[in-house]
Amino acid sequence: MSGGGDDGRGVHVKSSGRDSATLAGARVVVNAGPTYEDIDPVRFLGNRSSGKMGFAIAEAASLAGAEVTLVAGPVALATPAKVVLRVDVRSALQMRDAVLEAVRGADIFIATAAVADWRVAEYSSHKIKKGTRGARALELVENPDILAEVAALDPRPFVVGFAAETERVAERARKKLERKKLDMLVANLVDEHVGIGADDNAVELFWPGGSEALPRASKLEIANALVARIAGRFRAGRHA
């Protein structure tokens, strides 16, 4: 069995075969890309994430055997190969939502979206012009954090979290892990060759008491190995 999808450079991909139906009868969700802010019909506030890890991760427990609901901000990516459900959103107020109706029953939720910290708290229904004043001062309020909330459920999905760091990583990622209650977390150092926008990634996994390192590789042979890994600790989790 083999399945494929756009990388996001418009060339087909050829998964690595890995079919071996690890997560066979789950029921995983994925968010990914980024949220748009809007302040008016014509800006909004964003950031560079493209989508590709997370497409690239639905794709793999597609092929897993999982059933997968792909919750995707504003990107421009084919579907994955053999996913359930695709939800497109934009802001983060209309991914929380989504999010939290898809992880109903589900057994994983792999947080890999990169959610909009702050949203402007008055939009405008028309272009802001310029004035002669100088630039107009934007009033900022918090998003709803979706990976605590999910976490927060009782009964709850074996969560996985992401972080993008520019520094400190392991560190960081050690707190995120904790403060949110997280089963596993995923942490990458973000910088012009990995990360953020680029075909290839080099992370860090943390878990309750362990850590391994997964080199520098395309995004579709790292969701791979997330995947697999994701399986191992999900299915030693259920017969703990």
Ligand code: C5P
Second form
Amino acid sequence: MSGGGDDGRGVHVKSSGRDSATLAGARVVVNAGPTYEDIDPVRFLGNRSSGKMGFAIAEAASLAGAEVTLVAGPVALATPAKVVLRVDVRSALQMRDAVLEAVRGADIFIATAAVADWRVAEYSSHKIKKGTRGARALELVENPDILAEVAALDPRPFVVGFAAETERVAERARKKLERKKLDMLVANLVDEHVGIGADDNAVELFWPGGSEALPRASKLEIANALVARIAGRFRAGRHA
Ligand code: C5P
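Since we've got the form predicted alone here, give me the form predicted together with cytidine-5'-monophosphate (C5P) too.
All chains and molecules follow, beginning with the one already shown.
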């Protein structure tokens, strides 16, 4: 990509080279990390997301000139230097409220968070004792799909989703792109070397009408490449 221009939404997006499309003036919201769903005061349901990929993307987008809001689940990571606002949350419901607030007027939403699919139907304010009836079969309810909710907003930002798959990546990615009405989907193959919790990642990008594989690299390198591709598609417009 080269040249620069106005994307029609009042945001001037510049680029100076093939991989260096920048996001000057764009408002970007990134969510990252896991969510923890509390069961009682000492226990929770969680997952192994480290938040590294999302934080790297927040960093890459800020370095590309975007005004970034980072909505973070429980992670042990420092806020990237140029990120304008970080909102820390714990549960999926808290993350949903923070994201819906942050995306108002935003240009791009990048959903890297590993949102828990379920939460317990009823939180116990006392520690559940061994042998309690019902403790062996916790009742779960589904959490809202934050990404799908943002994609359903009108007007809505340019929406980028992530999908961790262990098999049939392309087929599932295409279905998810359509079902959740996304502008772009980043699929990563999860194994013991790449993906969740690891330092490296290997991803494949999908958008309506196209795809591109980004081979294994550090999460920071992948993040820079992704931000360049997102900026390019955002500038080209959803229907280009
Ligand atoms: O359907 P699946 O969980 O694989 O979709 C993953 C994508 O959807 C990620 O971008 C994730 O952040 C988002 N997601 C969400 N809310 C959920 C579940 C997933 O925003 N409850």
